[in-house]
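We begin with a single chain expressed as structure tokens, specifically the form predicted alone.
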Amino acid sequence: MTQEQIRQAIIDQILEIAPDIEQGDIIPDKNIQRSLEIDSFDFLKILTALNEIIGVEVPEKDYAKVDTLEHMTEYFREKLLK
């Protein structure tokens, strides 16, 4: 995958979990759960939702490093790099 179709991944799992939001609402380098309002339960199903997608778990001692579209999106790269 590259990474803009890593990005939109992201982005479409966030809108299916979180149908009020609107794509425009998604600040790349905003923390996720904070600005969008997702509580924990959802964002662990967008998480869910990406490892099946993308082929990559993200261990609840990462999930600081997946806070921002912007640090998911180079997260879930780097580990398809290696």
Contents of the next structure:
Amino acid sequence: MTQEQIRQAIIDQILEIAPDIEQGDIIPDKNIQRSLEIDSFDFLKILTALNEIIGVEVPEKDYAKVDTLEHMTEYFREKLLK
Amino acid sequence: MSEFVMPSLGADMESAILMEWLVKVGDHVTKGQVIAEVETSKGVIEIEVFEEGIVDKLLVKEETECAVGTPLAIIRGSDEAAVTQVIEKAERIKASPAARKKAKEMGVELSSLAASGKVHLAQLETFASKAPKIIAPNGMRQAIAKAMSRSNAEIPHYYLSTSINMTPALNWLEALNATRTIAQRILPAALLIRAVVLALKEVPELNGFWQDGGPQISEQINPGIAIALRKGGLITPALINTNELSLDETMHSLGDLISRTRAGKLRNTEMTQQTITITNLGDLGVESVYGVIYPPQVAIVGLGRIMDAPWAQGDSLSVRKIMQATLAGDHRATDGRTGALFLDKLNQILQDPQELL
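For comparison with the form predicted alone, provide the form predicted in complex with the partner chain.
After this comes the whole thing, all chains and molecules, with the earlier chain placed first.
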């Protein structure tokens, strides 16, 4: 998966879980949960769906590394390289 | 032979629209089966039947607004013969589909216009031009307004609060989740619900109703969970029989309830059988919340956002994950002592989290 594909997969899942959000609302360096009002339940749903698509599980201790769209894209890219 | 009537889905509901029949005449129905969908101010609700039998007659057409108590269908026992008598149709408000749609957008009750017979679009437009220019609150806003006004007028609330050190419970949960796949993880919200339920088993006086001038304790523990809707508004559907669920089952039921609430697919039992309310379980919430009790319930538990804070233990000061737990109680049903006992039990349970499994 390219960086752009990972990024699009994340955006797609956010839009799937929160249909009222528009792509333009997702600011790459803003905290996903706080800026888009996504609670821990929906956040877990997004990570569960991404695990199925990308094949990478984010452990709870790494949540701080996937707080923004930028960080999450980078996190998945690095895990896929390993 | 019995009538299946439009159920009351909350003390504040007067009517609802029967949207769709999920059964037809001649179908065999069992206790608890969902047989219709109705649209209320709180969204689309699935309606269950409470007896076994055969659908003898459907009395109301789809997309009809019906008052609470209106007979919707006749259910006969499997061994009874079909009725032949004609049952008078429930009175319903006649309106053209365009008028019904417009009225909904405007937040106007069709019944307020129906005096002259069928409601037409032109009538609504006249009404709109005369109406003062205020934003008409939608049905959900009105339902909340009604229930909360009644609560504040009738219920003498008392409020208690305590700080709970959540570090032991969260550490325990993190270790548990580290051994699981992502789909099996437990969220702190489920852990907290489970802890509240265990504390209520010890202090049952807070789980029940004030009805007919006296307190009634409920054996089932069905906490109403405050769930914010993304498009605005709040619903507190019940997690039914949480007293019989393990931690994993509580998490599973909570996930299912949140998903169905946001998809507008709740059942009537979930809308009406709350025995207590738990609010502000969100990680986006405030530090502490002093709730307004939803009548006829007698208590509401508020769980604030978990935050890093200084915590003194013995002679040492350290940083811990701290949560403000609050309780608003109905002073007619219980005294502050009961509420204090509950918060103390809740705290004790959360210090010994392995008991929560």
